[in-house]
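A lone chain, given as structure tokens: the form predicted alone.
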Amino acid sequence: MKADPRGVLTGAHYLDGDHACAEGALAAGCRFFAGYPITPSTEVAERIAARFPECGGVFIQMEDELASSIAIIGAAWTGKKSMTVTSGPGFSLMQEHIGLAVMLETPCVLVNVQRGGPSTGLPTLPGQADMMQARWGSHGDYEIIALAPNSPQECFDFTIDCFNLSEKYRIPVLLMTDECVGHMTERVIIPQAEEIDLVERKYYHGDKSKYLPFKPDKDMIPPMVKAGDGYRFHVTGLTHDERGYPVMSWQCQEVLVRRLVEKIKNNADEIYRYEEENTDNADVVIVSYGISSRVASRAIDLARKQGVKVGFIRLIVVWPFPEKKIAELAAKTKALITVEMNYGQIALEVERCAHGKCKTLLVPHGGGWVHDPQDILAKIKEALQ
């Protein structure tokens, strides 16, 4: 295997999604990883543990998922791009620290290789039932960014995108993959370093005595500094002012939390990503993401062969949700059908954004295996009745 001067592999490889995710993290410049083994995400950690010595990274197996998620926050404040990986039960444990990372405006990446739940559930089999938890799992008002790959190539590409988004907006970003994509092996192309666009962290370079860790620039994003570089600063999960000092007032809460929300909402048009296919004259539009989108493609092909006009929108960035696009589609089609491996999560967002302008249907699945394309085809026919 050929590596560039950074120790990053380049060229064509056959990798499963978990290993491709690990290589994407390395290519993005991640050099700190803290994690705890959990099926079906462990292969990401194993790959990084083997590869970090070649790239100058630091790998730590923590005692649990709580320790893992707080460790990557601390590492980010030392200037490192940091990541952890987990699955359902571990993701539940990490929710408090996701909220902390939002409040501290700490760039980091969390990967959730979803499996069947709740509780221990189906450790070795797929699910997509953590999608609402990804958006609302922590408490309080906040926005989040979450991407959903449907192939090993996208596990590589989207991991890089996650780091870029986290650095640009100073926010934890989630990669919501699943067991099928994580354990699927396909051809993955790893470009040369100069072909990969990386967003680097915005640092403060002014008078050290005047640094305010939470004073935003015009883009609503405060520049950071590295711990140990001689700056005095304070970070806390409490509501805080621009100095980082706790201020227990509604006025401070309004200024701080509104900015945390609006720095994502006001930039949502730049963050949204989806693939759209044949929606202009479609009678039915399928909405899907992750592994379910690949199965949905087969059902769409079957429906089109029977003369049905079916469009398709695949969500790449699931959060923030593309509200305007769904509303636009609802206004010109007879039905929106959500295909996802749960009993209705993103389907609720589709229904909300459709505003009653068309039918909204769900093809549910409890996890453990993928949909049968025939079930999706049957729902397409039902929508036209």
Second form
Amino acid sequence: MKADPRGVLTGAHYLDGDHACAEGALAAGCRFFAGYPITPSTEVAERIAARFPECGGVFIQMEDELASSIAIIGAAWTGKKSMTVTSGPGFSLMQEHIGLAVMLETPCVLVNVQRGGPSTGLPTLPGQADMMQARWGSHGDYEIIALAPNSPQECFDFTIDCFNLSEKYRIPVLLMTDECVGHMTERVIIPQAEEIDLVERKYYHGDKSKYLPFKPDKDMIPPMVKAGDGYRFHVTGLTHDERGYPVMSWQCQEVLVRRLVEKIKNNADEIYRYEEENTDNADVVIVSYGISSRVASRAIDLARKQGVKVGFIRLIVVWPFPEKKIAELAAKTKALITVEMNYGQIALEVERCAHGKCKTLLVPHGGGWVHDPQDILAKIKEALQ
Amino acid sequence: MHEIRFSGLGGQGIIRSGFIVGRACSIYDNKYATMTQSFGPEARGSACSSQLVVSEEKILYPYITQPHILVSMSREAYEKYEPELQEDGTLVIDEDLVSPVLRAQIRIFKIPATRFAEELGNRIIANLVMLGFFTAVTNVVSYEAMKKAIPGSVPDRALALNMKGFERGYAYGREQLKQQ
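Switch from the form predicted alone to the form predicted in complex with the partner chain and give that structure.
Full assembly next; the chain just shown is listed first.
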């Protein structure tokens, strides 16, 4: 399926990451947005509000983030592609509904333009400390998909990817960007609508009386219907059977939750994405994502000039985590160094997957500004001692 | 590679200046340009700045570390940012608003940008006068690219006036270069 040309602003633009994200959503066919303004994400909402009337979208400024995150779930069940945007404090409020969207298998996209936390923290300054919250923030056991762009172009491209993944796997997908990328302005190329491939939602077309809203196909994904199309169905956050009715038993829990987890885990090889550079024969491999990956590149250049063999892996899809890839790198390098704007979140995953095969180090940073490349360089040298 | 800081007071169009040059470079001059800006309570009236990295190659590290061009349109901004300017850097100022204390190897270009803008009818276009001047006296961006980048970067109703301001600054810059 190709993009609807009404939403595609084809051409070369000079955009910040937030505006590029909004254009990505429009190009992906997002036609429902509910949000509550919060720095540094507000520009996404502003642009969507300005652009939606041209392409038939509905924009609602809700009373808060709780309402925003549940409105997009409702809209998705009417057949819309829907999105909300927020930052740390709002992301905390949305956790309950991320879990609900997982349980109801609702395709939708949530964007977190990360700022410094905890709490209201640093509204105008960057952070990357919501990465574990993205993975585990809602209660219960579940899998999630999260992408981390490092440029305005990627804010555009990855927002489309988020929609495609959410439609394919019927899951809320998170775009975990940050204040630096959100407020950085660079060239963004928006292709022709016919060059943008979109994943079409899988719909049920059979006998209305036989419709089971949570009966999966062989790919573990149940087809959807649109509310209002005349199908009788029930959706609930309670553990439910194929009819969507609550069933309070461990047997039903086992069938449902195992499938929710496995539909992502079993397809993880198709979902993982990373960029890898010079990791063969590297003494040290830097692991990073988002804005930190661009800052780390400066330190890597400095280290290479001094003769150190440094490899680099940049995570594009952060969740699910590329476990096998990290294990493979750990087996052939002396150290894995994680560069992220927090005191150790993805670094814990790296440590887990390295399984003691190599040193695992972190260049910690509390947020508020990016790393000093010299600090990363110093850690590279420390790793080699 | 160029590392440039545009600075002045909130409300003078300083962020817009970085945006227009960045847009001109990256879309019409076929280079790479990354603009970043300070986001804080400096909406109007206090020192603000936008930072621009321009390069022939893809820009990885997106921030300026030691700018070699500083554009200043207010005294406060000049005093705040002048110390980071490279030893042999270039300073471009509104001469009515900034009284520089010159270091030995700094090149300086001066224009009464705000006064020119007032003469043209509105001081709000002082930033475009400055951009015309900047285009002439530095080798960051081409005149042609700037002419293409300004439409769409300023309000349509004020485009003609903005272009006039740009041309005024550019002509003044060319003149100054000839005299040097």
